[in-house]
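In the block that follows, a single chain appears as structure tokens, in the form predicted on its own.
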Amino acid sequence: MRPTGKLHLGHLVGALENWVALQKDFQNYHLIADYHALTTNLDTSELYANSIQMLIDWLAAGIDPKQSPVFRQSQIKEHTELFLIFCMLITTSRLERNPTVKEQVRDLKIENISFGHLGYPVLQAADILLYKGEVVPVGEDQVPHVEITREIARHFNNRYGKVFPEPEAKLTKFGRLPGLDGATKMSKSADNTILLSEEPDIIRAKMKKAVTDPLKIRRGDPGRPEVCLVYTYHQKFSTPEVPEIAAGCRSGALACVDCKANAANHIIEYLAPMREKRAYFEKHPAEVESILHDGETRAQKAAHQTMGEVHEAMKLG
């Protein structure tokens, strides 16, 4: 993830409960991508101060640093190394068909694209492939991604001989949460965000304000749960009352302000656990910066590793 501060709802829906999720059966890799931070704010003041941040929230959601190693992007010299590499094995034109970089470019409403910003998913496929990366838990804006890391790699063992896997992504059920305005993803960018940190008294005012079904004004108006925004947010954190919820919204019995105010119950207690890790890490910031730098001391060595084999295989010395 890009560490652009403390993380929400999207991030935890989209990806992080993922990650937590396969650390049981895989060895995992967590990175920080701060360089790729730099695609769309060149602003260096805050990355390590956002970094932390951000692994704070993955500690929190239950990320184990004994077992997943968490690192800085920046701090692994054999990125940039790989990324030049790959950089020789892609056309620019492929990279210009990639739908997630129009649909940023767009979103953010970007004149003029960067060659680093539209050459991202190259540095993305190091990022995965120096770690020999099989299986990449993403977003589903992100699948485009993986299928270029897939192509870089058939490429590169294609001509050079087999180094690198040819990764899968993996999909949470919930691959995009919708954000508050109902009208793009949740992200920071669009101010629509529910934040993993936030405080429940912020919560129930921000849900106030999601979007409904425009054709429900009021209570007895029948409504339409599948067009809610704030019933998708129930199909994810109110689980076992979601058939009573359709049901009301349908008939007109469950008003807007109520179901709101019951969807942002249930996020709070789902984010509760969260919020108390959280609490003690930030009361103890020597330890987040211990457990950072000791993730980077292992993923170099894997790192290096990985680039003697494409130095073999190439014949680069």
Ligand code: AMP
Second form
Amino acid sequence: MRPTGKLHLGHLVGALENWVALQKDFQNYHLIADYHALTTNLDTSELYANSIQMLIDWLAAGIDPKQSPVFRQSQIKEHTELFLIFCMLITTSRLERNPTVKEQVRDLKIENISFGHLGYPVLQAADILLYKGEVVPVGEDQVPHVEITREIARHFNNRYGKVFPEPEAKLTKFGRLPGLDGATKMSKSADNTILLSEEPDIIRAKMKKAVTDPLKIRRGDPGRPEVCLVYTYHQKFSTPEVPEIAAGCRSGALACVDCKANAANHIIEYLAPMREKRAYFEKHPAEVESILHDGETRAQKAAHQTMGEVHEAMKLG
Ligand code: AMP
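Follow the form predicted on its own with the form predicted together with the ligand, if you could.
Below, the chain from earlier opens the complete complex, with every other chain and molecule after it.
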């Protein structure tokens, strides 16, 4: 994940919850992609603070740093080294066909994309393959990058001998959580988020503004849950009540204002344990820093080992 600040519900339900679930059965590695953050923002003054805030969100959501190392991309030099080698194994036209970068260019109105932004899936391939990742728990937008990673791994293995696995993306049921404005993706740049650390009152206020079925204007009007954003949130956060909510919406008995207040309460309840854990880590910054440094030492060892294999396969040095 890129350290762009505090995480939102999209990060949680699209990826982070999978990380937490998978750490029981897999050796996970969790990367703070600080170099990737430069693709859309060259100002590095907040990068460290944002990395720590994101790490606190991970810990609050249940990442166990003893089990799963957490680390910054910039601190493990092997990422950039492997990136350079991988750059030779992919064409620029392949990168230009990447739908996720095309989407970013459109949404962020980028007129002239940087070489680093166009090539960031190649750095991501290095991020994954340095740890011989087999399963990559990501949101839907990242699936094309896992495909690029597979192609690079295949190309490398065919030419130099098998070093890398061909990883697979693992999605949750909510691989693309929509934003409060109804946009297809909740994202910080679209300013349509609910943060994991948001105060309950703010969550209630934000939910009041969430878009609903445009044809349901007042209580009594029958609604269409399948086109309603708030209903999507209910499906995730209000599971036991979903059939009742759908029926109330369809018949018109349930007013959008009540439905939104109910969704806000469920989200607040869902996030409550995280809020408590976050408060603990905010009060213990030295512990958070030590978790990060420990993760970086462990990741460094794994990265060094893989680069040794890469050098041997390529007969470098
Ligand atoms: P990023 O902030 O782009 O580094 O994204 C971090 C992870 O969260 C990636 O796996 C994304 O696919 C995932 N993600 C971000 N926003 C959403 C969203 N709205 N719905 C589902 N997954 C998301």
